[in-house]
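The form predicted on its own is given below as one chain in structure tokens.
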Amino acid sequence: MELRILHLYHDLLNLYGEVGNVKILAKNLMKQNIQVTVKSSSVGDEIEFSDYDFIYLGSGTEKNQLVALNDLSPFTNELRDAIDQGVVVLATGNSFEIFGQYIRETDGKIYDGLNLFNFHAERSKVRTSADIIYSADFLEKNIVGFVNKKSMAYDIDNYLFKVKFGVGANENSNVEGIRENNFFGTYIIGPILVRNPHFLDYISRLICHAKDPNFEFKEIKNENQVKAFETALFELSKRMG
């Protein structure tokens, strides 16, 4: 099998070493004997989304967010077809917000995002920074990680995480993120598929099914990443009493 991994504006939206979400995952497949390509993109690319297995974009100062959905818009349609056909789609910190139907600044001003979602995201005078814990129903293991915003995401519909310590979406939830069949949105930094090695596991045999549904995934073990993730839940759970 081969598959190829789109790292999205890898310059502009790479805050808090969140590559490491597209190495660690380029790592676990090619352990499954998958022959793996890493296209990294930006600004003025012309892009094919559908010539993609899976599509990372990670986090970056508001400056650069905006940029980078600036140079986004133009390719909406072709963004909204890749994830009907069930391209595999992890956004996380503030990338996310960018698929949303708009942000708003803290002094009015709208910047209409992709609308391929039914959220929007508004700016905070202040920056919120949490460690978290959060559960998926998908997932039989908690989620541990970190997040530093300055927005807060609201009327999210189909939410990825229920928050159990830490914070949510906004000041007033406790969901976490947005799921839409194979796209993955949350504002987790850290980067959130080395913490969380069951979460790295479920992207990457979503990514090999979608590809060929019959392909058997092994089971691989990483003794360190499993040993660091469940000394973090460990030691985040005593703080939860």
Contents of the next structure:
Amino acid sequence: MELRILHLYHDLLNLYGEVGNVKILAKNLMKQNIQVTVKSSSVGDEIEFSDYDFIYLGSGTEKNQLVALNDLSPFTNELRDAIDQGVVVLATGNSFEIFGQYIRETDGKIYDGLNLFNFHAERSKVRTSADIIYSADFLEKNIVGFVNKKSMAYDIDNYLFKVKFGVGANENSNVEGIRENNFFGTYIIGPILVRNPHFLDYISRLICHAKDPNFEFKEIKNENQVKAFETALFELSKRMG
Amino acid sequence: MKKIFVILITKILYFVGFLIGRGSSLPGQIALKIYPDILSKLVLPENIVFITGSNGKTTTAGMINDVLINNGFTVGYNFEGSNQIEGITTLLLRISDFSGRINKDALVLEVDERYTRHVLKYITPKYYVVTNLYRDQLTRNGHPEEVYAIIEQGVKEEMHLVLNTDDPLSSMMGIDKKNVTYFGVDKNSLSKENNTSIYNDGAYCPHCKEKLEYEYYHYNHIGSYKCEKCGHKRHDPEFRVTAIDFDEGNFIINHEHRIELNFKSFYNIYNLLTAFTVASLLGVKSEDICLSLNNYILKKERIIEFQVAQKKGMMIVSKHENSISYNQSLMYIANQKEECTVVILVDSISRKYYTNETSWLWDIDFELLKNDNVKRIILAGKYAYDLGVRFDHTGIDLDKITVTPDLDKMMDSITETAVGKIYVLTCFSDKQKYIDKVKVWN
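Next block, the form predicted together with its partner chain, ref. the form predicted on its own:
Below: every chain and molecule of the assembly, starting with the one above.
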């Protein structure tokens, strides 16, 4: 099998070592004897979204997020088609806000989003940062990570995670992120697929089975990765009390 | 009357705190509570230098202080740990007389980048020095563009800006300003055509967000850049490093002033260059500055030589959550020719707050250790496994690597398997955990 990964805005939305997500996913898929191609693209590039099996976007500064939004807007229909076809998309940090209805600045100024999903984001005056533990109904184990954001998301229909420790989508929310078909969005920053081997496994299977429903996925564990996850979960659980 | 009272209280509290070994911020904190405007009631010397930025503040402020003192200045200077408004208040009230007058030739104040705006409300420095802006403790500080917006607040026309022309973000402060002195490092044999780091914070113009063009890079996004759209670019610096010779261990400023390096790193050169620039602006003669800065010994908190099981080693204190700090240490090791073992210890991410955030490990160019002289790598501390996963992606032969969260096992591994000189990279938060286990000799 051959799979193609698109690292979108690799040089614009990579504020928290998020290239790690792409690296570990590619490596994980290669261990399945899959031929993997990673394409890094950015502002001004012509992209055929439907050519890819997986699209990744990481976090950026507030300015960079808007640059990406502006650059991506003309491709809204192509992106919608790709998502409808079942291309797996993971948008972490503030990049998932791009896919909503709009982003409202603290001064009231509104930036229209791609409007692919029904939710919106509001910029906050202060930054929210927190260690988190989330759970997902499609995962047996919890998710660990870190949220570092200057905005809140509202009116998400289909959330991705439940909050067990830390912060949710907004100040009154005990859920976080968005899942629509094979689109995954979350405020968790950084290498979420590195820190959560079970989530990496889930995404990897999803990508493979979207391509070939009969693909025989082998269970291959990275011992360091599993131990790092267990250590993080143990440490954070202590703080949860 | 109130002023005298507050000054007296602060002096007493400082003295008591000094006797019982307490920190220096509490007296200032109390003074500010009783008399919030106290800083604006002081009579300060004309020569006031603020030093802020992400990396190198403490070292550079220390260098400036030493140069000035060696050249007959009397100086008020806040040393490490008191760079927020409370610590600065403690210092100023401690060295002032009871009328609030500070009889010094100069004040050299390191100011935490998150607090500059608070201090600028009360004190207008003659020189406002920004060393650089990098990704640094993003869990607490936010990203560099946010920090830029903060340190720009409160900057006034009459302040003379001293900026790093090689850093596209912090140098932006000089746009449309008249009163600016730039320092920088010219292209040299170590400069590279491409950015070889795992991330590139210089990809886009921080001013207008067009793609930036680079002529060369020194490291990360530090180099010579130009924006075709808005014109933001590296300005020709008034104080420039015109040559670097790491083999001989020296560098030259403005073609004629040679400074010998005690520690051969790019970082150290930038700190020394900044100190040279500020001391020159304050009127110290170039030759005299060079005499003070030659073979400048970095504070023993930063470079620590030790011995363990008859093996020699050097700890290069780096900063967790600060990839450029680690990269500089890794570059130093990569430039060594003799065989070595590298220990990386990440056990507590910060000494000031708790976090489990490890994404910064993916911003560090650990690939620099993919070098024949690096024979063994030991990854240790609570985050050893996270380091292990990161090293899976460096292309370094995994047979060279040992992963152990347990610090006693780390020591066993060093004793039994280390080859050549031992380099230990860790942060202030974890330094002592290692130092307690070895024999230190500086």
